[in-house]
Structure formats: structure tokens, C-alpha cells
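The chain below stands alone and is given as C-alpha cells, in the form predicted on its own.
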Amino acid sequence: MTQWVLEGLRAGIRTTRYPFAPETAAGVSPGLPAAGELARPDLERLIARCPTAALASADGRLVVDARRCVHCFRCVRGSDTPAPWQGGYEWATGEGTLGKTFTRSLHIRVVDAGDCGACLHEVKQLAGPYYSLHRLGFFISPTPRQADVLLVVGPGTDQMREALTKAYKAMPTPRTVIAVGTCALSGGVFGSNFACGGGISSILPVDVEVPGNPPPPLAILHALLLATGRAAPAAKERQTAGERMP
């Protein structure tokens, strides 16, 4: 017992520096494929390897729809010419609809709309000591009636359609919907099918989108900052080739 107390004292409190400084710790983000110039045969092979049509070509250039990327890494592993890759974690796009009143007082209702558990696990990390969303004035709410943000993970299955609609209508205005993860944005590998509509936008108006499968906690924090006007959205088209995935 004494040993662990001493270890704790030596380690101190370790919380990410983001958003007040860039986070440089290893492993905080898996990165995303990036747009870039490739030879036509390589471009066609990469596009054919992507199971969700996240990769496409425009004017002979590789373009990426991050909303469809499921982090299968087929475009960078097992390919003779891997896709360009970028690091970072500020992936959220959209527009913050909340005013300055909510800058440091934001209450979030999390809803699992058919998630496999991966995105929900990343959301849970936000309340831990390393990411500590409370230091930013963000709090998890047990009820939509006291929530400013409806944070949804999962594709929005038919069984959750009514529950999502009721939760949204119960929220006071102004209110914001954040869709977290590829499934919530586009339905993931299954897309639109007999069990769900291919993303929660078929059920609710989505204000902020966070791509990734799953997105890292810092990407979700970026979405919350974006919702309150404390951060700028990511560019929808990834134009920087960035580094190569090891």
C-alpha cells in the first residue's frame, strides 16, 4: 500500500494539456488517411481496397471522406503504395449553435444508439483523470431535460429512433446534437440497411460531426469545444499529405 502511495506522489497529476497546448503524447490518436497526389494505378488500387468508399479520386488526386473511414488500415497496411497519412485529433466539423453562456457550463447527455461499444468507451475516457472534461466546464447529465448537448454514438437503429426523438424534444433550447463516430455519421461498414438509416442524421438534425472508428477522446473534446465556440472546425477536405503510417 505504501509503495502505491509513493508511486502516486511521484507521478503527480497527469492531465492532457489540450486545448491550452498541443498534445504530443504518443498514442492519443490513430490519425486519418489524407488527400494526396498518387500515380493512377496506385490510386485505383487504394480506392478498390477501401470497404466503405471513404477513398475516391478527383482530378487524378486522392480525396478522403473521413465520415466513412472505419480505420481498417487497408489503405496503409498490405499495400505497396500506402495512402498519405496525417496525425492530429481536431477532426470535428460543423457549427456550434450554443452561445457564450455555455462556454464553461455545458451539460451533455450521452445516448447509445446501437453502438458496438468502441465509441462509447472513448466517450467514457473523457471523465477520467487524463482527459478530465470537468476542468473545461463540461459535465455529463443523467437527463436530457438538463442537457445542452445530445452526444450520440451508434448508427441510430430503428429500435432507438423513438428514444432519440423523445430525448431531443425533451432538451431545452438552444440545443446541439453531436454525432460521434463513423457509424453515427454514415452507418459504418453496414451503411443504410433494414435495421438502421445509415447514421443519426436520418433521425435528428446533426450540428457537429466527429469522424473516426472510434474517434479518440481528444477528437470528442474538440467537438465539445466547437459546440461552444471555443475551437474552429476541421477542414472537411483533407488536403495535406502529412506523414506516412508506420
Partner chain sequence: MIAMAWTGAFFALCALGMLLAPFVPQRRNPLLVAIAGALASACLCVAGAYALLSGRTVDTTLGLSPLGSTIRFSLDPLSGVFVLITGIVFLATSVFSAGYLQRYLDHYSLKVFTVLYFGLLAAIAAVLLASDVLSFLVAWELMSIGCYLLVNFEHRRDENIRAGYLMLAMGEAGTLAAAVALLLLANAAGSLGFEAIRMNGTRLADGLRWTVFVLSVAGFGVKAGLVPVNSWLPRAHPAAPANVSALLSGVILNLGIYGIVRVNLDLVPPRLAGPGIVLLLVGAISAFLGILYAVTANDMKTLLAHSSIENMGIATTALGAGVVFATTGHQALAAIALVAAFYQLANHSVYKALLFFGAGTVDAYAGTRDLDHLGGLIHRMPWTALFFLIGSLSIAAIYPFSGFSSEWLTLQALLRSAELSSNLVKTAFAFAGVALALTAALAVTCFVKAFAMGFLGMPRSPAAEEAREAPRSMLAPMGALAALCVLLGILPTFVIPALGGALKSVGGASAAHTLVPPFFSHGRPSALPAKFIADFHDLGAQVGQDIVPGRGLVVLHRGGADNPVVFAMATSYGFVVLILLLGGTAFVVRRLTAARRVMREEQWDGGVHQLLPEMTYTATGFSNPVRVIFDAILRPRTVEDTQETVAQHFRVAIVRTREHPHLVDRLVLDVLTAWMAGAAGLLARMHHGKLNAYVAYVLGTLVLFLGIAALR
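Positions refer to the first chain, counted from 1. Only a predicted model underlies this, so the values are computations on that prediction, with no experimental measurement involved. Between two forms, the rigid core is the largest collection of C-alphas that superpose within 1.5 Å. Compared with the form predicted together with the partner chain:
Relative to the superposed core, residue 11 undergoes a C-alpha shift of no less than 2 Å between these two forms.
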Contents of the next structure:
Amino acid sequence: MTQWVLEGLRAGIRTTRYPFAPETAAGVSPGLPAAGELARPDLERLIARCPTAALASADGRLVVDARRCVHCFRCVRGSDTPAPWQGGYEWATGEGTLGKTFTRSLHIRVVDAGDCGACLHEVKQLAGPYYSLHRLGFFISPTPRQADVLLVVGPGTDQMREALTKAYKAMPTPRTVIAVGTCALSGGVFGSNFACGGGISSILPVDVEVPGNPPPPLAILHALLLATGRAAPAAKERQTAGERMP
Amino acid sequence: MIAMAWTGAFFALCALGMLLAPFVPQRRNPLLVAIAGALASACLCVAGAYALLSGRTVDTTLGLSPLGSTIRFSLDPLSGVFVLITGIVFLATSVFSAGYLQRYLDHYSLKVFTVLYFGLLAAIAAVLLASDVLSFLVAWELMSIGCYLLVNFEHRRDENIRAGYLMLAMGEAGTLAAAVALLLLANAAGSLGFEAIRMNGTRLADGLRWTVFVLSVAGFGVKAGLVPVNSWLPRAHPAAPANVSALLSGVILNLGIYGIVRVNLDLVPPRLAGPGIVLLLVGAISAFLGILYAVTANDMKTLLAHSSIENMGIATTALGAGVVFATTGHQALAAIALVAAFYQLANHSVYKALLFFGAGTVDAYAGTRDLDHLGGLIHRMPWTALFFLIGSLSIAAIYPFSGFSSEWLTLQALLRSAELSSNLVKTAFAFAGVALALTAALAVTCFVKAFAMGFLGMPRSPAAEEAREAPRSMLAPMGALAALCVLLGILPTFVIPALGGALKSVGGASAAHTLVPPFFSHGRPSALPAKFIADFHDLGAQVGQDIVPGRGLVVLHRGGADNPVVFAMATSYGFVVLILLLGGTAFVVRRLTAARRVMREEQWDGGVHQLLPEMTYTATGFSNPVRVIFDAILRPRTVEDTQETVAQHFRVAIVRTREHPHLVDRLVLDVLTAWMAGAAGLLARMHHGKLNAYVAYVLGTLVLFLGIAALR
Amino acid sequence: MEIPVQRHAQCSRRSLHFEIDCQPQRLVQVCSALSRAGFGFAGLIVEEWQRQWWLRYAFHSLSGSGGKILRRTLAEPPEPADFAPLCSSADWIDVLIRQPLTRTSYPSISSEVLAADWHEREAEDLFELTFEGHPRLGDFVLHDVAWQEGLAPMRKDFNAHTPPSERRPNPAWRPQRIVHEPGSFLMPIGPIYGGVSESVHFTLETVGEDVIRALPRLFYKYRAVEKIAEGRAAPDLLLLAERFNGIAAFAHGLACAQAIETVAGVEPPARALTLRVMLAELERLRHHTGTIHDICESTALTVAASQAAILEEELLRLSGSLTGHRYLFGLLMPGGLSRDFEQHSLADAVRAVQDIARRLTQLERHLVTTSSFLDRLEEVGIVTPALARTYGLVGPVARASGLACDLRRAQPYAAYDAYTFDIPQEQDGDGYARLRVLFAEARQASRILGQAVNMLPDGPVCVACPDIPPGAALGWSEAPVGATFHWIHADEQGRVSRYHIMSPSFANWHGFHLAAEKFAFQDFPIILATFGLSAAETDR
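Next up, the form predicted together with the partner chain, please; the one we just looked at was the form predicted on its own.
To see the whole picture, the full complex is given below, headed by that same chain.
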């Protein structure tokens, strides 16, 4: 058993400094397309390339509905004039309604409502040494009975509707619903069909939304901080000064 | 003489009941049982209480027996304890029967029941009062037969007949052994009277003492359900009507212990430590095996039957400890251990009668006793549930209910084995202590199972779903016994001195002064020796001496001059504190959460569509960990383990049945049965029906006798 | 390092695909003969095509050669005596039944080919076809407590976007009980259970302590992927293929892209093929690390779980920084890849992978000397080789039970035939064997990456893939959990008419109860973790 103690010590501290300092390591986030000025033909071509209507034009500018982006990269790859792209991970919008009591201690019940596994996997990473959500007072709860936050991933399938509603009802008030991932926000590639609701807002009232397909762990962490009033929501429109994606 | 008058009234009322029964219509018979039975038992209670509290012995000579000996009844404090307990159980049972017997109307003759019932009551009382060997044995035999007939009341069911037969066979073998023991004593004393035997008791040789001890424990042990002569008990209880079960466990098992105590402590004052050790070990093993099989049983009455073996085991352990202490010169400790034993018997009678009433009520109003098919009864039978819960908490020795006081005293008495000198004896005590500790833990498991699986959760069968509450006439005796459970639990300071009185005739010393400090029983503390008070200073007992009313503290000390306090309990004061704590907490919580809105939602089930009754733990499932842990003792036997498949691969049924034959059945009963069958087979060979062979037998016998005559 | 001959560029090999037209009455005989001949059952593909039911029972040989596909059609199945030559020459054999739409009842092959059990149940539930002789139909994909029986969402006349106005769920539905033992009861687990877990429901029949029968209830996450795929163009289909099971996105995308390319008759450039291998192996390594993490966590060995989590996150970051997406989304496209990589970043990535693989091996060394950990895995959750074969298990689970089936070797695709690697195999079939296989495969993944980066051809990473012509093809790949097959049938407009995913988790969930039964409750989460199953992959 001593080997594990040594092994644990030898690994050192890996945990991100976020939210106290921005995380700059490579590969922590896929980024999102950003709004920007583009020539009209290019703009229309780009909008046509987007399979989920995440891109649109407003007054000749490219605007991005992050809630719909599925990271297909069609607007940046294989396109002559790529869309502006921006890294970062503070994407969550909405507001925390829990009040001050829960700022430093929040229990989260994660519910999979038809997720492809990626969002769920990113939530799992949060508990790992790199993100260690426990250091911020966030805990994954095995039961909704003791949970303050219902963190829902997946588009909300018809056959999970009952279980999801039951889980929400089982929670004590005040309670917050965080919808994680493009599928949970807009249905993503699955859209809305007879088996799948096109986002969980058709089932539950959503307080905080995290875009991304899947949102990186830091984006989910940002959403939790937002829900407890410890972070500001994402800006309405991301700035154009994005990096270029290959 | 007052006590004897009340006893006379009891017998008269019993006789009246027996005489009236045939002339009262069937449906009125339960009422007769209730009224005449209640009156009779009330008389018995008064007689017992009088004998116990007055501490005097009353004798009556009833006449001469055909054998020429005098028939004597006597009521001493030792009988008084048992008479009082018996009276209480009789009283509750008689009232309970009024409602319970209704289920047999139109099926079985209630007139017969009434006659047998009063006959049994009278026989039991006679056993306790008999003061000579002959009347004792006659009463004992009447009691055995009456008990057999009542257990077999539902005589149209085959399994009942088998159970009753085993009970009768084992009981008669036991009676035989006990009779031999008593006759050996009478022979040594030259008289059938207990008085004479008692006078002669101290002069007996060790060999005879051992013989009498072994025979009496084996004989009376059958009735007490001690291992290894317990096989009849778990079979008889499920067969018997619930009110008879209550009598069986609440009274008749006690008679077994009474017999052991009467012979080995009263008639033959103990001198050897050996019998004590034997009792200690037999008790510990009985307690452990009893509770182990109780945990695994699913029939409520079988479960209670096994638990009776456990309780008798605990009492026997304490008894054994008492004998060892008494024979090694620790009179005070002996008194404590014996008080613990009697306390245990009293508690057991009360809560086991209560629990059997509960099981009977459930059986009658929920349609089954199988815990696997019950559940959720608390919603439909709230009062039964409450009383059964109190009974369960008592038997599981949970403070502040009755079992706690007696089991705690027993365990503490066992711990005092440190005072003993022999390491071998200490080891025996340690073994008994460990067995009892394990027993106590399993008892909690067992009665959590009995209550939770029966009354909580969801009903697991249509019958349980349609259960309804019992009538008041059945709830009232349960309620009274439940109240008694609480009283026996929180007032040991009153019970112990009363029981202590009964021990004067057997233990020699009284535990009252050893256990209950005279602070509260003997007026002002200023009347006590200063040294005595100083001994208790550290415990803080004197803090409450002027303000705390009544007796509330049980303190055990070694006795003698130094009084080093080794343990204390304050169940009465603790009860007050408990009530205040619970009430206070409830008050505070309510105040703090007054502003909050209460949401009521269904229980969290993981999001399944519907939580079904079959998705809840069954009694078997609940006790399965115990089964797995004690696999080596339980040795389950797989009766069937098959899979049924269709279309080559698709399983449609997995059928598994397992049996848990009792350890004693496997090791003793089955072996004995096999021997008997073998012997019978040998004898049967002589009966081959050939005439010339029979002639040869006659001739052979004649030659044999002639030979014997010639030798003389 | 041995550098094998780069054979795939020559394309001299031929992969022989047989399609046997079969009458329903001979179906069971033919399928069981193929199964006995050692062919693996890939799946049952039901199609409503040109006013006919097409039931395609796809079988693959376990020793194919890969290469260019050569199709042969047999008008009727050969006589039993002629099966042997057919089986020895064919790489793929599709047994095809074509019947008018009015015929909705077909013989069930499940009693002979048990692996077809769930495939038939799915077809029954989604197409309302009856499989005579199948003892357990109904309530499978569509739960009876949510939908009525008789709903056939996969039929062409069902519109996925206007759900049926009337819903008549069956409230009296009960989980089936088969254990008859006094005191037996059902232990329901899920669909919402544990800490962070996929939505699956388990019904465990038990009398306490030991699981007598385990019955997973899936499809809580049924998103009708195959239905909404219909009518899509090929690139949009790929979006679905990648995103229905995100943690094995590349493997499924690859199978789908290869199916599209086969229909379109497009051969991706050599560089793309090699890069596909590299990315698939990167994903396998990450996936296995994740499964190892789950196993450590299920045994409550926290430090080891954290170590595995560190490696997993590093692999995710590596994927993110190399490809732009942590789960390799958006990389595949019909005809190749959507982007190229610079040689130095690939080399750096492979070095990082090799470092991670080395640390993974170190973790394994520590784990196999931790007796408390091994106690929980050894001789727990045993699947015997015979049962693994009968149930048609795939992937690391099958390989831990002594089956050497790996599509990378059995039916080589992309550039796999160019590399030297081992197919790790264990015989014990217990949890520990599965763990050893996972570690060994992770090492092999790093080994393949090391070879690939050194022999990466130059050139484009993509060729233009025109609109796909009408036609159908099966694409396959060895996903981290096991063999996956994607069937695509395109209509005249180049739109998808039928898309069917036969996933490895689907096959392994079918046999999961083999491992879970007869073991104690507390072993259940561990056994579950060693299977590394995905509900998303099964439910689709």
C-alpha cells in the first residue's frame, strides 16, 4: 500500500489554477467560432456550411449561436475564408438562483438524458486531479435528494423524460438546473424528433446553459461557479479577435 | 393464608369455566374464556404478588394420595414469582382469546377449546404450587397433555399432527427423566414431600447430585426448549393457535426453568460449580443457536419460537453464572446473576406473549405469517404495529424497553467473572459472554427484520394489501403488555427488590441491597453509614439524593465493606432525560423549520417507472448476509437448483429451493431417529408371522423364567 | 524496429463479399451453418427497400485479407455439402431475404445464432416484424411504459418529426421475473444511479448478497439516430456517426466514412489512411485509459484512479492540441480527413503518447502487486470462452475470454495491414484478464503509433468525394469496445435511405449477465467497469 502513497506524492500537484488564474495549457478547450465582420458572399457561404444553423448574419456581421455549435469545424476547415475562431472556455450563460448559502458547498446530481458520452466524460474529468472540483466545494451527489444542482447532459430523450422529471422533483428547493452541452441546449445533431426532445428546456426549467459539443471541463466548472454566483456569465458576443484554426 | 384463598378462587373459577363450557353456545365460548379466564388469572396474580411481596411461605395439605403420601400445595416466594408472571400472561391471553378465537368458529369446536384451556390453566398453576413429588408429577403430566391437545387444536392439518406428536414424544421423555430425578431425591430423603427432600438436600453425595442435575436439566430442559432438546419448539409454535403460543412461550417454557431451579437450587442447594458451568454453556449455546435460526426464519411464529429458545438460553446462562458464583462463595454476585435470570424470564413472558399476539393478529387479519409476503402493515394495522414494535424493541434489548435491563444485568454479571479464581471457569464465562454479545447483536437484526419486513415498506402480497386492524378486545391486551414492557424497562429499581425477595429461599442472599443502593429505598441517606455513602461519592449518586424522587439508579458493587462501584444504570432517570431530549429536539427542529415549506414527493427510486413491491427487500434477502456468514453452522441443503430454457438459450425459469435443517436436528434428532428406526427394524424381524416361531418364543420365555426361579 | 512492407498501396488483394439470396425456410439452416463454420455475426440489417423487406444477415470471416472489395451474388444458398468451399474463400457473406412488405413474419435464428437475439428483438420493436420461435419479443428499444406496442418508427411511413398524436403506454408492464426461490426479489438499479453514470437500468434478481440473474434494460437514451439519418447527405451522416457515441467518435466515424467511400467508390489517399490509423489508436489508448480509470475507481483504489485520470486528461489535452478537438470530432470526412497535421506536431504527439504508455505500464506494475485490488478482480465476473463465443462477444471482453477476434486483423481496413502489432489475448475471462487485455492493447496502440509516424506517406489527406451514387455498403472498424459495423444504403438522390449501426456495446451488453450473475452485489460495479460498456453506443 505504501507504494500508492509514494506514487500519489510523486505525481505532484496537477490541478489547474482556474478560477484564480486562467488556464493556458494546450488542448483544454476546442474553442468556438466567434462573431466577426465578413464579406457578404463569404458570410453566406459560411452560413450555408453550418449543419446546425449556429451561424447567422445580423446587419452584415457573422453572429454565432454557441448553443447550436457542434464542433464540426466546417466553418474553418475546407472553407476559403474561415470564420473567426476563439479559444477560451468561459461560455456558460444564465444566472445562479441558489443564493448565498450554497456558495462554498454545492451538491450536484448528474443526469444523463441521452448523452453521447462525451459530455458525461468531461464531467467525470472534473473529479480528476487536473480539475478537482472538490477544492471549490462542489460535490457529486449519488442522489437528487441531497443535490442542489441538477446537471443534465444529453438532448433529453423521450424515455429518460420520466426519470429526469422524477429526479428534479426529488430535489429540495432551492434547486438549479444546469444544461451541459449543445445537445442539452438545442438538441445538437439530433435536433428534435419523436424520441428526443431537442434540448432539455422542453422538460425542465433551465437556469444555466453551457454550450460546447462537448463543453470542456473548464466550461462546466465555469457554469458551476456561475450557478453559485462566483463567476460572471459569458459575454453576449465573443470578440472577433480570434485565432485562426488550421 | 390469604394467598391460598386467592389460589382456591382461581381453581374454582377454572373448574367453573370447564363446567360451563359445554352448556354455553359455541360463539359465546370465547367470551367465557375471556371473562372466567380473566377473573381466574386476576386471582392468581393477587396470590402470586402476595406471596412474592410478603416473602412468606404458605402451605396447605390437601389430603392423602392413593400411595399414602400427603398431597401438599405450598406457595413460597419462588413459586410466587412464577405464579405472578403466569397470572399476567393468563390474564392477557384470556382477554385476547375473546377476539382471536372467532377465526375458529365454524371450523373447530370452541367448547373443547374452552375445557382444555381451563384445564391447562389449572394444571400449570398446580405445577407451581405442588409441594410433593407425586402431585408435582401428576400436575406436570396433566400440563403436558393439555398443552399437547391445545397445540394440536387445528388437528385437521397434517403438519400440526406431526409437530404435536414430536412435542408429546419429547415431552414425555423429558417427564420420565425429571421423574427419575425427583424419585431419586425422594428415595434419598425417604419421603415424597419437598420439605423432607429439602432437609436432606445438603447431605447428598456428589454422584447423586450430578445424576439428579443431569436428569433434571435434560428433563425440564425439554420444556424450556434448551439445546439440544429444543427440536419440538419451533415446530409446535407455528402449529398452535396464537393464544396457545403465547401460553407456551410465556408460561410453559418458564415451567422448565422453574423445574430446574426448584430441583437444583431449592431442593438440592448447590455445592458443585460443575453444574453451573454446564448450565452456563448450555444456555449460551441455546441463546446463540436460538437467535441464529430466528434470524433466518421467515414464518413470524417460527421466528418467535427460535427467539424463545434464545431467551431461555440467556436466562439459563444467568442461572448457571448464579450457581457458579453461589458455589464459589460470591453470594452477592450469585444473587445478581439469579435476579438477572428471573428478570429475563419475567421480561420474556411479557414481550413474547405480546409478540405472539401480534403475530396471531397479523395472521388473522393480514392472512399470512410469512414475512416474505407481508409488508406495509403499519398503514393498515397501526396499533398492532406500535405494540409489535414495542415488543420487538424490548426483545432486542433496546433501552428503555424491558429486555435491556435484564440482558444488561446478565452481561454485567458475566463480566464479574473476574472475581473468580479458576481460569477454566473464567474461560467458560468468557465464551458465554461472547456468545451472548453475538446473540444480542443478532437479536437486533432479527427483530429489525421481523418488524421492518412485516410492517414497513410496501405490501408484498394481495393479502397484506387488504389487511385490516384487529378489534379492540385484541388490541387492549397487547397494549397492556406493551405498557408493561416499558414499565419493566424503566423501573428495574422496583422489580429487582421484588425479585430479590424470591431469591432468599434459593440464593441465600438478596440482590436488592447489592444492586439498588439504599439511597432511594431506605429513606434518608443520613440514615446510612457514612462509609457507604463515601463509596458512592465518585459516582455522583448522592447528587440527586434530596431532589430526585423515588428510585432510579441501579448500581452494582461487590458488596461488603469497600463497595467499589463497577457499573451503574439509571433507566428511570434516563427515561426522563430521553423524553426531554427527544421532545426538546423535536421542539427546536420544529421552531427552526417553522418558516420552511414542506414538500412531499415520492421516494427516490433511481428514476424507474414504478417502484413495485417486488423491488423491495424481502425478509429472506434481509437476513441473507447472516446466512452467508454462518454458512458453516447453517449448512443449507440445496433441494432444487434448475434452469429452464426455451429455444436452446433463453432462460424462462431459475428454480432454487434450499433448506436449513436445524443443527440439532441434523446432529441429534436425525441420528436418534435413525437408531430408533434401526432398533424397531430389528424388533420387527421377530414378527414374521410363522406360528412355530411364536411357539418357540413362548417356550423360550418359559425356560428363561424357570431358569431364574431355579437360580433363586 | 521492423518495418513491414507497405502493402496497402499496391491494392493487389481482394476482399470477397458474397451475397446469398435465401428463402425464409432455409434461413436458419444457412445461418447456423455459417455460425458453425466460425463466421462472426455482424448483425441483422432490416430494410424497407423498393416495396420489399430486405433482411440482411451479415457474417464476416475471422481471417480476411482486406483490400479491394469484390462482390459475388448467389441466387440461392449452396447445398450443405458446398458450404465448406464457400466459407473458406469468402470474407463476408450476407444472407439476404427479400420478401413482399405484406410478409411480416420470419423465422428466428436466435436459437442457432444466439448473437442475433437482440438484433431480432430490435427489428421486431422498430419494424414490427415477427420472428417466429423467438421467445422474448416486445419491450426492447421502445419501452412499453412510454410507447404502445405496434408502433414501428423505422418503417418508411413513420414520420420521425411528427410524433404519433396518440400514446398508449402499457402501465401494467412489469419486469419479467424468472427466479423462483422463496424470498427472491428484484433489485432495481438506475436509470439514474451512482455518481456520474450513463442511464441504464438493471434489474437484479436475488435473494440478497448474490446476483442470481442480471437483466440490463437499455434504450433509455434512444435518440432514433438511424431514423433521423434517413434522407441526409453523406457528410451530414458522418456528423451523426461521430456524435452518437462521443467517447469512440473516431472509430464510428471511420466505419461510417469507409462505408460511404465504398458506396462512392472513393479510395482515400495513403496519408489519410495512415493518419486515420494513428487517430484511431490514439482514441483507443484514451478510451482504454478511461476504462482502466473506471476499474480503479470501482475498486475504490483512489490513488490509482487519480493516476489513470491524469493520463486520461493528458491524452484528451493531447488530442485537443493536436487535432483541435478533445474527442476527435470533425476530423473525418468522406474521402479522407478534414485537416492535415505537421510532421513535427505528430512526432511530438507520438512521443507524448509513448511517454503516457510508459507511465500506464508503470501503473499496471503497481496495480498487479496490490493484492487488495487483485482480490476484487481475480475470479470475479467470469465469462468462459465457450459462452463468449456463443454470445458473439467482441472486443477486449472477448479477447479476455480467449477469442482472438479483432477486425484490424480479421478484416483489415485503413492501413492496419501495414503494421506489426499483437492482438493481446487472455484465457481466464475474469475481471483481471479484461484489465490485462486493456493494458496490453494500450501498449499496442502506442506501438502502432510509433510505427505509423515513421512511415507516414506524403501527399494530400483528402480526395474529393462526389455525391454518392445509389448503392449500399458496410463499413467496419475495431472500435475501442470491439467490432463495429455501419451499413449505409443510399438512394437515387444520394441520400441515405437506411443507416444501421451494429455496435460493440450492443453485442457485449447482450452477454453482460454472464459475468454479473452468481457474484455478489459488491462485485457488480466492478464487473460493470471491466466490461467498459457504453449505453450511448447501444441505444443510438
